[in-house]
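This document starts with one chain, in the form predicted on its own, laid out as structure tokens.
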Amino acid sequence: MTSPYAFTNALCRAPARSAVKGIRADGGPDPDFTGLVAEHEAYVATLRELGLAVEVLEPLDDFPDALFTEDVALTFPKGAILLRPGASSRAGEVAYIRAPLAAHHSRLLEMTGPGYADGGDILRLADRVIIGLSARTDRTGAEELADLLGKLGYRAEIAETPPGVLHFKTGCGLIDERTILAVPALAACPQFDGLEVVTTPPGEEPAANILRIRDTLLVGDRWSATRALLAARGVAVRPLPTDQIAHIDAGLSCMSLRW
């Protein structure tokens, strides 16, 4: 397997005014409108400073969480994944995405069903692909997943994402190929064996989804022990905004599909 953050490309959306209305697992406000177009914009020229050739799609005002791109698909060298997004209000944003995929990936694989899986569940590693169960994501979904990664020639594992993590990459990200940061209780993942987990600082649980592109770790910037600890390690750390994104339920690296 190629790096699992040696990437050259990425996809966005921009996100439309109905994102405010975002899916949310236990409520809350509204994010604010401007400033989560503010947070995107941002992301995406980080993107870009970074080295990537990015793409940012139209908004789709019928899909409130569309500009998360990363669930609806899975993107490598070798090909792309269409998915089943385990949110019903969700499952059409898969035909918005696939004329996008397809003008980059000569080979285009999509789930079936009757299973689901959403791409915020899905953990890349240098020598295989975590897929996490949840909310979003079931076994049987998980299943047909992973004979579709084989078909990549990707090796996949599938884990348990403990109770109150929305998705896997919610509770934990990669650090480096060889080490993930966790929320504590993520640290004890078996398929995390073999790697060095660091878990989150105290009160920073939301930390644990960071994002490397390259040689850099985007973090959100509210997170300022986690910041210090990644920077502790020797790795160039970025901090983006996350404020508003948060009230929907959204990462950093839900934000984009990269490849």
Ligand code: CIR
Second form
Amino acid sequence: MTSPYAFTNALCRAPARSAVKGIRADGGPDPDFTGLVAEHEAYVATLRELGLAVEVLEPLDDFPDALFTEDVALTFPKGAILLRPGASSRAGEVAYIRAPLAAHHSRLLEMTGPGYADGGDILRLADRVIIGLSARTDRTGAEELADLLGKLGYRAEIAETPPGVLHFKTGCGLIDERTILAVPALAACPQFDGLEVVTTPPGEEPAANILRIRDTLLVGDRWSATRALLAARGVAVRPLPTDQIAHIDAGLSCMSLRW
Ligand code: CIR
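Please supply the coordinates for the form predicted together with the ligand, as a counterpart to the form predicted on its own shown previously.
Full complex below, order starting with the chain above.
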């Protein structure tokens, strides 16, 4: 298996005006649209600066959460898989990612259901893929996805996402091929056996959704203790603003598909 973060490409979608009405579990206030756009633009610019060819798709006003392209597909060097997002308001997003993905991936597989899986629940490691069960990814969906991953030559393991955590990767992210940053509730995840697990500092649980792009770790700029902890490990850290997307339960990995 190739490196889980030696990416060359990313596929993003600009936020629509409706993005301020994106799903949020706690019913909190809407994000500020201008701020949301600024966060998205800073993210895309950073991916480009790190050497990725980034395609930014048109906003979709009918789908407030469509800027979170990570949730509707999985992308690998060997092909891509169209998913079945677990939130009914997001199901229609898949049709809009099909053609852009087909333009890059000659091998395009597709979940047929009846189960569901969100890309935010999938953590790609160097030697396997972990699929987290959550309120968005059910066991039927995880098992169908594991079969499809097998067709692409990837081994999958199914894990549990702690209650109250939206997606598996809301609670963890790769620091390097052998090391995971995780919230305390995920630290003892059996699927992390054999890896080093670094826990988020107290009060910085939302920092766990880091995103490794080549040699650099993208981290929410608000999380200074996490940034210091990662920098002390000798990794290049790039802080990015996430306050507005956090209003709609999102973090850094959500805003792109990468391969
Ligand atoms: C949702 O609830 O679907 C969006 N408001 C947030 C999606 C975040 N995506 C991710 O963690 N991969």
